[in-house]
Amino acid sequence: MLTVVKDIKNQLKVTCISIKYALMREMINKASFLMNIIFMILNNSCFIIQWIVIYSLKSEIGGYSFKQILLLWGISASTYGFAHFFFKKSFSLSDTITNGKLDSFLVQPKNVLISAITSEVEVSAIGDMIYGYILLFLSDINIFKFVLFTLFTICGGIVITDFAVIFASLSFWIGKSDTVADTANDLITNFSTYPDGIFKGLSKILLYTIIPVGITTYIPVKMLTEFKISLTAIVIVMSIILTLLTFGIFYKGLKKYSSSNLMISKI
């Protein structure tokens, strides 16, 4: 047990160092770094204007008040930002697998999957996370909601990453699957910005099962307005289960990996 804990601690330390150096590379040009963040916040702000116009005509849409829409967009932006900042390479993992670029990660004495997906960061994703918290403040915040929002951001970001890795891992079996993976990732992003009340029947069932928007966005919004420990526990447990499944699928596929003999050094 102590060995397992030590291994996990060491892996977390290595992961933090990897993210740190990836961030330092991006901060070489500080002006570009800051502009990427600022313009992402401004870009996201443009989308909320349409909801301001809509709610000036109606008081409720799909069972959501305007404050709930702010929470919906806030949690959607922050989970997206968390996943794309800390695990950017998971969204281009299919290309890494298909073109045999996992070689440099295989020879390192650390977890292959974690090393691969944390090797780069997306600077603009910091703007997404900041924007998410701005909307949280605008929607009526307290300490409990802040902690809960952060918890859901982490869990949702992990689920989005898991979803991306699972579809990218198809490349081990069917070759180039980046189009499938990109489409799957876009589905989560697109559906997560609309109230679940506007979806009916099969489409709503899919959003709570095959497309995990219910776990990443809809349940968290409900918990931020009316807390229930049981639903919060479901989000946490499902995040853990999906992560274990993701590792299982990736490493099963890794046995079929074909090297390109392309070695690229990684810090």
Given for the second form:
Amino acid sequence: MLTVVKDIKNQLKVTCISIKYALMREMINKASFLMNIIFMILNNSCFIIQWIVIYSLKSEIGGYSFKQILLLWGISASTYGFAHFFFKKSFSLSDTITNGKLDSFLVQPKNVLISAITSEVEVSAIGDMIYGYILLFLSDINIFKFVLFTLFTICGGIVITDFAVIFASLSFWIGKSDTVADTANDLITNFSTYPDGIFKGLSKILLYTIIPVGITTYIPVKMLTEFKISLTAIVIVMSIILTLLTFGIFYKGLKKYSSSNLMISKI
Amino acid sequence: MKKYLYIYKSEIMSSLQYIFNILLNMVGYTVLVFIFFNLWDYIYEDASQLINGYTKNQMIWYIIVTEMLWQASGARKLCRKICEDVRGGNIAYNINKPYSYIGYVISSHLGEMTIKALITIIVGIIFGMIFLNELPQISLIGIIIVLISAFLSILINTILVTAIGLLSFTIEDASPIYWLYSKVILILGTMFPMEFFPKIIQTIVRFSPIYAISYGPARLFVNFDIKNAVVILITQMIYVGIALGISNILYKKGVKKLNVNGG
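Right, and the form predicted in complex with the partner chain of this protein, after the form predicted alone?
Expanding to the full complex; the earlier chain stays at the top.
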């Protein structure tokens, strides 16, 4: 048991160092770094206009008030930002697998998947996370909601990453699957910014099962409005199960991986 | 002109190799149409209700067309390519070729997007028919004019995004400018017709490229009127000229600053 805890501690330490150096690389050009963050916040803010126009036509949309829509956008932006900042490479993992770029991670003495997906950071994703918290502050906020929002951001971010890794892992079996993975990732982004109340029948069932937007966004918004321990626990448990499943699928696929003897430099 | 036509044709042939990817990309388009269909279906209480002069069917057809135009432009990919060309120094390989870089980028991008645009039109019409059971009332001549207007819309968008990409000469990474440009078009042109905004914003949209890129062709499709068609087509042709002028100025200024380290 002690060895497992030590291993996890070591892995976390290495991951933090990897992310720190990736961030330092991006900060070389400070003007570009800041511009990416600020413009991403402005970019996301444009959508407030969309909802102001929609709410001028009807007082509630899909059972959501305007404040709840702000929360929906907040949680959606922060989960997206969390996943793309810390695990950027999971969204291009298919390319890493098909082009034999996994070789350099296989020789590292740490977890292959975590090393591969944390090797780069997306600067603009910091803007997404900041925007998420700005929207949280615009709705009713207290310490409890702040902690809950952070918990859902982490869980949702991990689920989005899991989803991306599972689809990218298809490359182990079917070769190039980047378009399939991109399409699947876009599904989550598109659905997570609209209230689930506007969908009916099968599409609504899909959003709580195969496309995990229910776990990443819809349940968290409901919990931030009316807290229920059982539903919060479901989000946490589902995140853990999906992560274990992701590692299982990736490592099963890794057995099929064949090196391309690609020579690349990692700085 | 012949050389650009050749580049255009070569790109069409090349894009046919990735037909599966193009079809898969249609999933994203149909999902967006599906989301907007559900959204407007929720907002409208019945099919005969008018909101800002639009029936439910007109509103959904408007979005099907504007999303179609946006998807068929492939603007994000184009902007990323030009930014990488400028930042990575690849643009140096194009400078000494017997063609204009802007002409090359536009013709190759339009070639790459042609098959995608045709498939998007077919998918959009099929989805519209499935969801709404009827096409807007429009004659054959009307459809031809809308297609010309749609082509001009994609052309203007392509040239303007080229101009944004060329800003990389000055600010290193022009992607953030593109994000804002795309969101302004998306909110003020793609998601809503200009009648949904206050008078002051309507005036801004009327005299901005949004009118030529999104509102014009979509409005013609949902409510065809020959007078409007003439105004929209003339506006679009003026914008083609303006956008080409801006791109050329930015390119000429940028190339003077270019400093490529050989290797």
